[in-house]
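One chain follows as structure tokens, the form predicted alone.
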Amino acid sequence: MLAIHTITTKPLPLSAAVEAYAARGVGGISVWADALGDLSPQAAGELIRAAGLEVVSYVRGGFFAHADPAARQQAIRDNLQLMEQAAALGAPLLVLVCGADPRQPLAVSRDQIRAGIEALLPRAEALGLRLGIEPLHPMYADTRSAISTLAQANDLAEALASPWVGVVIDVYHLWWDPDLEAQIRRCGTRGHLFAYHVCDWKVPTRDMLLDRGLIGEGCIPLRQIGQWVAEAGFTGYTEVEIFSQHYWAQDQHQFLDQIVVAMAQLRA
């Protein structure tokens, strides 16, 4: 199953990606917080589900760690109203980017964060709303994410012990990774692999944060991968999430062409 990332298609308005997306059998949509515009969650929930999409999550918490205890506090009020977005929107799952913060030691960051998923937990709970820790490449341990590694993030997932929390996988913060495949089936034995997410890693990549490549342009072993996911029990849908300045330039129903190409491609 297929789901792409409004971020994906950056430029075209939310309504515009939904009847775009639809139009070309996708079956799932990610929503970025920002892509929603004018529209209430409640609205683009709506929208989304009246063109036959099904909301996969919604995205982004996190950022909880911080030097300062007022913005830790902050931090949580802010995931707490993300959350509740999440829940008017139809997202089952909120992902967490989880934040870090170069004043202080990466091991108290990871302390903060632990805390601060923990003080979501009753919320996600009466909400039915999963929690899904995203593990991001070390090269953003400075101020994006202290969970650095889906060893990490298992560790987190498990110490936590609620079925509300659990983690997700993105190749192009996790391909390197030695210890991928055996932290990928741990997923699978504690049952907590809530997403996955997939592009590519350009050779040369001229920008770290703006130049993924699209599915198969890259070094990363993705079908490999995906064969470990999917060994792990994982049967939820592969979502595309592509940053790029590149293909943000280009005509944007031309590059969801593409996609469907190389998803399809993949799969051969």
Given for the second form:
Number of protein chains: 2
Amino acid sequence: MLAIHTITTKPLPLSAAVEAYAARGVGGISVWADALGDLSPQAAGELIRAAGLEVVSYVRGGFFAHADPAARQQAIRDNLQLMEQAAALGAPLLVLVCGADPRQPLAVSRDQIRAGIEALLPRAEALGLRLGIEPLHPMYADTRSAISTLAQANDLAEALASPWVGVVIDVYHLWWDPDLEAQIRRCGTRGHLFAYHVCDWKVPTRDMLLDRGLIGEGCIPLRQIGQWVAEAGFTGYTEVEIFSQHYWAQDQHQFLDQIVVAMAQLRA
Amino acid sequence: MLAIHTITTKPLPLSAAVEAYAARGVGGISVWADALGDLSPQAAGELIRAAGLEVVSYVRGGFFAHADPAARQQAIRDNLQLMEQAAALGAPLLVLVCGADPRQPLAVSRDQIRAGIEALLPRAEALGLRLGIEPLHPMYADTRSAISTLAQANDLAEALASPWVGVVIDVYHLWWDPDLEAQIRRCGTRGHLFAYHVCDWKVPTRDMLLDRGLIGEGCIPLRQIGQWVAEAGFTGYTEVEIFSQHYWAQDQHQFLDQIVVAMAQLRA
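To test you: the structure above is the form predicted alone. What is the structure of the form predicted together with another copy of the chain?
Entire complex below, previous chain first.
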């Protein structure tokens, strides 16, 4: 089952994205907060479901790590608000980019991340909303995430021991890890594999953030990782999440056609 | 003991670099192959020792992983030649950037790396030359190194089980790793900690290759990692290795002054 993140087609307003995804048989959509525009989360959810699409996740909460205690409290308030929006949208999952503060040791940021997620658990349970810890590539360990590997995300999810906390696997962040197969199996076994994001790693990569590749144009072993994810028991959507100034500059309908073809080739 | 890599002051010819390092009390130099210019390795070694400096390493061999078998054989020949140059230079160590080929799985590249190093062992022993496996940051896993963590480098060094094979720790590549302290202790215990490279990770980092920071201007916990390296029994040089278009564009003598001051502050 194919889903697409709104950020992938960032130039399209949500209504146009929904229409374009549905027209191509895409079954799911993950909604970035900035894609809501003037729509309320509830209205956006109705628009999406009216087009026959399923909301897969709301993106993205997190950023719990701050040297300043007031900023940590603010982050928790921000996440609680995002959780209400996710619930109003009808999203079963809020994706967490956990954060890091370069002014303090990574171990301190990790403790703050754990405390931050813990503070959200009662509301997550009340809303019936899952929280997905997404480990980010080590090149983002300075400011975006002190959780850099799936092993760390699994450790954290297991330590929190809540049915509402699991992990999000994004191939872009994790493809290099020699421990990946074992860690995918581990989160599958524990029931913690909440979501699966795909794109590709371009050779060369010209920008650390906004040069992700279309499925198949890079060096990520997508078939192999997809097989490990399937063997781990994951039956959810495969979500295409591409941040790319190159693709955003192109016709988004042609880009969507390319995505649909590339995903069909991947599954062939 | 402070050493500097010639690449750090890339605009300086070797003779000027040697003079400038010696004038500032720098005790060691790691020589990049391209720094030799018209000098033979032997002449370069004599120049360096005449200035009272010690050659710490020759940089860099490796790049063993290629989908094409002829390219793998060529890589071994190239490394054997670099080893002769290292010996003629009087370097006790050749640093290995192990390579990766995006056209094949990382596991295949890793097997080729192991086979490549194995092919060099008889000559390393005959020359009395150490080979240092340097794990590179995961953001270089596409084309530069399929060895991304110190755990992988330690595994490989232990599997090769030669007194001539060990690891090179560069903080830039490894600072994010939650397993770093344990892996530094491990290679220290095994006698495999051959070299220690420092620089810093700038926030933000604007280029994936050529935007390394001066010691202290980034977020790498240099004191903490330096302490782990010392506790692991390492008594060699701390080598400053900074690739930076920003610093290369500046007066290299002022830049060297900044390095010396920054290293003194780090040790204060």
